[in-house]
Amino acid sequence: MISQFFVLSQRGDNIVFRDYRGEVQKGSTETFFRKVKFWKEDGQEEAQAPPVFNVDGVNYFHVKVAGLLFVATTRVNVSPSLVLELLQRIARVIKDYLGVLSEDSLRKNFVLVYELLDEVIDFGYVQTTSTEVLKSYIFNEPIAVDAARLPPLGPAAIFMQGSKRMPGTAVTKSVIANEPAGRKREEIFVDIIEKISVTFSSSGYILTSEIDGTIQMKSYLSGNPEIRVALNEELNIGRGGRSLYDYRSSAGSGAVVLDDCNFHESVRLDSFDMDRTLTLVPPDGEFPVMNYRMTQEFRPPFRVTALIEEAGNLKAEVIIKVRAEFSSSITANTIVVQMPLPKYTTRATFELEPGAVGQTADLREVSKKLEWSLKKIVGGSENTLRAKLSFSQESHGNITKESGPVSMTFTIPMYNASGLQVKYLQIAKKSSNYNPYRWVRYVTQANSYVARM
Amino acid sequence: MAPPGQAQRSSSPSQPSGKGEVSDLKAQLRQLAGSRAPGVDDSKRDLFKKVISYMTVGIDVSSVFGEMVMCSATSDIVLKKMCYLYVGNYAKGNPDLALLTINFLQRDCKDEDPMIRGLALRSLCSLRVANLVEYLVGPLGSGLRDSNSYVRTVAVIGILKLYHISAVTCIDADFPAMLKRLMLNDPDTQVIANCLAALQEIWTLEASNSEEASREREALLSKPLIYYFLNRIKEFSEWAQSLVLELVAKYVPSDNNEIFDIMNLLEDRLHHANGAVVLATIKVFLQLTLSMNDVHQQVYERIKAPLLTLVSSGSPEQSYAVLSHLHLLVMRAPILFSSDYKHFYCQYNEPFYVKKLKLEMLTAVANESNTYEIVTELCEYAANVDIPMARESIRAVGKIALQQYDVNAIVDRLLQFLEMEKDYVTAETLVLVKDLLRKYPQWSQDCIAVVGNISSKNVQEPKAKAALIWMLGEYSQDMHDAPYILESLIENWEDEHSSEVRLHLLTAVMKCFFKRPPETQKALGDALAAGLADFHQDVHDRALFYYRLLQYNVTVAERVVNPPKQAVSVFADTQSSEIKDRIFDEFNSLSVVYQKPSYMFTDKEHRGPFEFSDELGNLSIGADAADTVVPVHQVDANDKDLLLSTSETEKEDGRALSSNGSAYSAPLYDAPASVPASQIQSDLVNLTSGLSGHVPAASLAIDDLLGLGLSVTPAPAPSPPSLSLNPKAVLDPGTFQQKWRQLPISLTQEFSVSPQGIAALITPQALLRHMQGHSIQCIASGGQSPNFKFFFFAQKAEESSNFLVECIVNTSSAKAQVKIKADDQSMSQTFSTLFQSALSKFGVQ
């Protein structure tokens, strides 16, 4: 059970504070903030505070969402998963109601947030975190904040990036907001979001790869109709008795093999074993229908090669090549390639390819990292960056050991690496002229995309 | 209830701190209070919002209490809610004013709208004012009977609130019994869940002073009730499911069929997206199958995939919580996870706290087949620009090296680290090489060659410097420059700030002196002089001790400083298995994240529903909780440094002398008790000349030193040496397993067990407790009649020399087959006798 819940800004200001049981002394927000800000472990100051810690018998839990700290305290030996999950869920519920989760929107709507908090937790016990159920208890109306300048929350927010924005403003619409025209737009969003992790060895060979995917849904359909989501028919779950890293047997068969997956409460799996369809009545608000994990071999979207070579006295040259190995009809955006350089690097001059548009390269002075940003990369293309480095001292010998590995972040809309697909989305509603908007969107992001040197 | 301290530091213009604003508000509220003009609710809303926002940032707005209550006469629900929030926050501090609110809250409790009834009831119970409890009983009673489930859920929690304000009132009104009835009959699952939560809390607190309450609390674990909850588990919300599963984990089924039924019923909970539900389910599975070894292992296999999916699907914070539990399981059964090691590879964007856990898991699962790949991966991290990560990775490589037999390749890698010439890498590596040499002295040639190339000037961290100095002393015969490096370090004695380093320097130069006297003589003199003048007490004392020792008898001095060392087989960094079991019992709680049992970080009253009762938990642990605390602190201290620091070894040397000193012959060397420091130099010259003759004699005597204080004259007949065991011996299962594989069987015997013993063996626990009384600890047990299998271990009282026993008791033949393995083979016969006598007493007393 939880004693207190509060939300702090990055500066440590109280935005919302609720004491449920009065067991934890006052001043806990300050104790917490000081501890997180100046976290030390084994005398190492760079360490980051873990999400759970104990100070004078009080357990502090926190998650960071949209630059805010969501915190719970308790004196009881509770389940850490439960509390952290709850904090994350509270953030999501608040986002569902406010449309946008940010310091500004919380400050403007704190009365509404208190209303929510009173119903979500009573005397430290969780009552409900369902956006749907909470609707009947909420009477305040959200005060909208300008979404455009705010960093949006949640995985679906990536659809807001770049120039090719999806139609509709669903991601920043409150579940209880009144439409200007008085009628609600009937629409449903299904997003297949995949985060991929790949580690390439120095010779370009794939050491590990994993896809962590989510099918995220947000429904604005009136009357809560039942929905059927059909996935690939050739979809296998679990790898039987075989080792998880035994690639040979599954490659090339065309089937999608997931290591494991889990489902939202509302999902019924009656016919899943037969025809790979999920049946559900989507609750209001944004929620993950299914999470899945795959270590089956897949083709990485980018090949990265990097080379650093000494070029005379106190000088070296770096060449980084990024080749996009996906169809030319697809464009990746917001690509950033980073490479730590030797600590004694003093200067770097960059040479981009002639005709390169929307690219910048920079040497981060403090961290000694090379940072190469590309607005977009079209499928099939190859981009190269050359850099000339100057050093303040001789290298200790093996210069490649002093630099790297190269890491990369990117977003590729309308691309998915696993091959998992939503074949169709059936909405069970009788009327013949009922034809709501159905948005099925795919996006792939880099999680940990690393090439060793 | 915002902390008042914040009021002063609010700096943003939107957060006024003056009293002016509050009195302004007061006036405005008063104006509106009586008004019935149209639109007045909107103005009230604005004012209320201001009040609440002041309250949030910590400004004391209690002075407008009266006005707020006056304004609350409204039908606007938004206003009401804000008013309730305000009242709830300030009522406790203003009991007199709180009385003002009773009236309108009681009226609202009878409102037509169930929403208003619920809200009013919740606020009424949240006032936390003791002398108002009389007003609560009536509304709570009708709340429990309300036709609307929302009101009932509020009322149930309201009763818990009442209990915390005034337990007597709550009990006298017979509310717990009403909750119990409601729990068994209500159609709404949230009402049921709240009843369960409230009853657990009330009965746990009452149990200490009421027999009946403790009976009721145990009745929550009765079969009908558990099945009542289990059968409708899917109707509960995910949070309530966690609560129910937590209860089920404490249930003890009557037979195996029941266990399988429960597990089949809960199987699909493992696919829940909420990590709390999955972990609670896993806890049920693990607890239910504890006594069924095979099934227990199958459970591990079964839960791997769901856990890994949770780790990768949530936020880093959620992954951390799940990963901590995975970590616990990996530590418990490393073998079961050894093929999954790639899942524990670190991703560059993970937070440090996640990476650290993963490194520990990689260390744990490393075995003959995967070590090469794991160490290769770790070496990549060691080269990382992220310094804390690099350090941790090097430590991980070292730990793997210490637990493997074939450390050849790993030693090569460690030596490559030294060639990287990064200060922090060198520092960490030196510490590890030292530990490696203590365990595997046979690697000294390779290590020494590389270590010798390190310039002591590049080593600054005290721990690393101490390690380097230790190696210089220990291997001075192989390291060409040793005396000269030590000499230059002693020249800079004044600049050496760490007393640890100075202590090591003294010892190292002593060791070096015995191996290479002429070259070290000057350095030793300087070191002793500097040590005697040192302001640090320990350094001074050690210098004086060495000095006197050299005066007293050089041979003895050498035996003390340079005894032949037994390789360290297990470093004293392991947590006791009792502690680990305790943490395992508290699965899905903070104990797992902190890696400590709850009694170490929580007050008794706050241990929560997880520690349902000491009696039900573990009898042996409950009984000597006070004893268990002590070893834990020791463990903590040792955890900071993986190893016993060498200074401790020196301390042991010291002890060895004091206990055995009397066995040696009278002093050969007569000298005045105190000598001016300047004289030391010349004394040493004399010493050296006599030394060479003493050495062979010294080495002869050393053999005896090992023989547990036997007399110098070789014993004619090997009368069995006495053996006393450490009553609080500690060995973790991992080390046990490893040792069991590693050591040869030194004895196999068959004993007979007394008929009384067989009769007492209805529960294996009886034997465990019995053997514990003889300082023989059980690490694992299992089996079914007629064959029971036990693994025991024991340790010598004074040193960390272990005996491992596999004991198979056949109840029908009344025989016990015993296999004994021992670190010190020579003692196994003695131990066997001891074991047999302990076993023969079983059931007899």
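We call the rigid core the largest set of C-alpha positions that still match within 1.5 Å between the two forms. These figures come from a predicted structure and were not determined experimentally. Positions refer to the first chain, counted from 1. Compared with the form predicted alone:
- A movement of the C-alpha atom of Arg386 falling short of 2 angstroms is seen between the two forms when the two forms are aligned on their rigid core.
- After superposing the rigid core, the Cα of Gly358 is displaced by less than 2 Å between the two forms.
- Core-superposed comparison between the two forms: the CA of Phe17 exceeds or equals a 2 Å shift.
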Second form
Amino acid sequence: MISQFFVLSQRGDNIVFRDYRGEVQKGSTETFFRKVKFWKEDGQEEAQAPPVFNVDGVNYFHVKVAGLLFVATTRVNVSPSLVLELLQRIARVIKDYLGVLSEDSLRKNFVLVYELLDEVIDFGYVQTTSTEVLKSYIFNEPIAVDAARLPPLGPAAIFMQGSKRMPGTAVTKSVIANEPAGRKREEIFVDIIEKISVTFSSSGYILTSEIDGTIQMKSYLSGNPEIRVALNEELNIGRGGRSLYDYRSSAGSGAVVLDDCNFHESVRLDSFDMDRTLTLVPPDGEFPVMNYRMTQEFRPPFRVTALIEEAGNLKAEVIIKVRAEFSSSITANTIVVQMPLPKYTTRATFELEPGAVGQTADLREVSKKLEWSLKKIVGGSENTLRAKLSFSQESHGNITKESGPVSMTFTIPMYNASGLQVKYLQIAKKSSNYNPYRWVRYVTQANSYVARM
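Form predicted in complex with its partner chain done; form predicted alone now:
Partners and other molecules omitted; one chain follows.
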């Protein structure tokens, strides 16, 4: 049961606010933002607020989507995972109807957004989060926002890279708005998005590895035709006694072993056991066709090594190397490497490789973290950062234990670590000349990518 729902910008501006039950004080938006902005934990000067917390008897739930804070409040004891999932679904529904999820699009379409919220939640109780069902109750037309002027905040921008570029408005259309002059572009998007978690030992061996993946679909096909999605023929669910290393082939495809998976309610699995084909009639909007998890060892996209050693009185030197283990035809972008340094670090000077373009390095004074940002990394290349540190006191312990671990975030378009592939995407033909656009895209992102010192 939800008392309030609101959306805030990163500056704390209240963009959308709906009070469903009148049980929470009116200043809840200000209370929430101050708590999140100045969140502190024991022994830390700065920390990130958890997704759920309580202030004066009010439970606050929040998720961050496209740079916006989606927040729900309640005074009753409800399932946190349920409310957080609801917030994610509300953000997805709003994006389906507006085409672009941003502060500008919310302000321009506030009438449509409030209409959606009143249908999704009634007196605090959830009614539906289905984009398809809501189309029967929504009558306002969206006001288009120029997506070209927006910063690249999500996967939509990620997929604009590579040899086959997406149309400029392909991923920023509303489910209820047509192209200019009333035309409707027939197309369907299937995205294989994987978030990987890897922990390396200090000697470079893999300690833990896991992939959380999803096959997302977004359909702009009129008449909702039946679709068949064929996956790897040698796809196994559960290890089934196979060797830990049997699932991988040198080509990156072929046999794939998933620990478990689940499917959207619209998916029919009649022939899945025989030929690994999914059959479905896609609902409107974006939805997950299949979620899966893999814990078998896989080849990590990056090898990270870090070394810190004393270099005289009150000084030390850090060397961090990042090697891309994927093909040279693939380019990773938005890479950030972080490394906590001893608390008594006062100064750091950085040395980048000659000819390094699009790289910056800095010392975060408050958190005492070294931060190395790289605009892009081409497969097969190696990048090195050297840093000279100055301390305010002599180290009386092991300087290596007081530093690290090294963490890394990145995005790699048109690459996936599991080897799961969409072999073909078949659409039921309505006529002999019906040939809609099909886009199958891959992206890998870091969930928790850590190298111990």
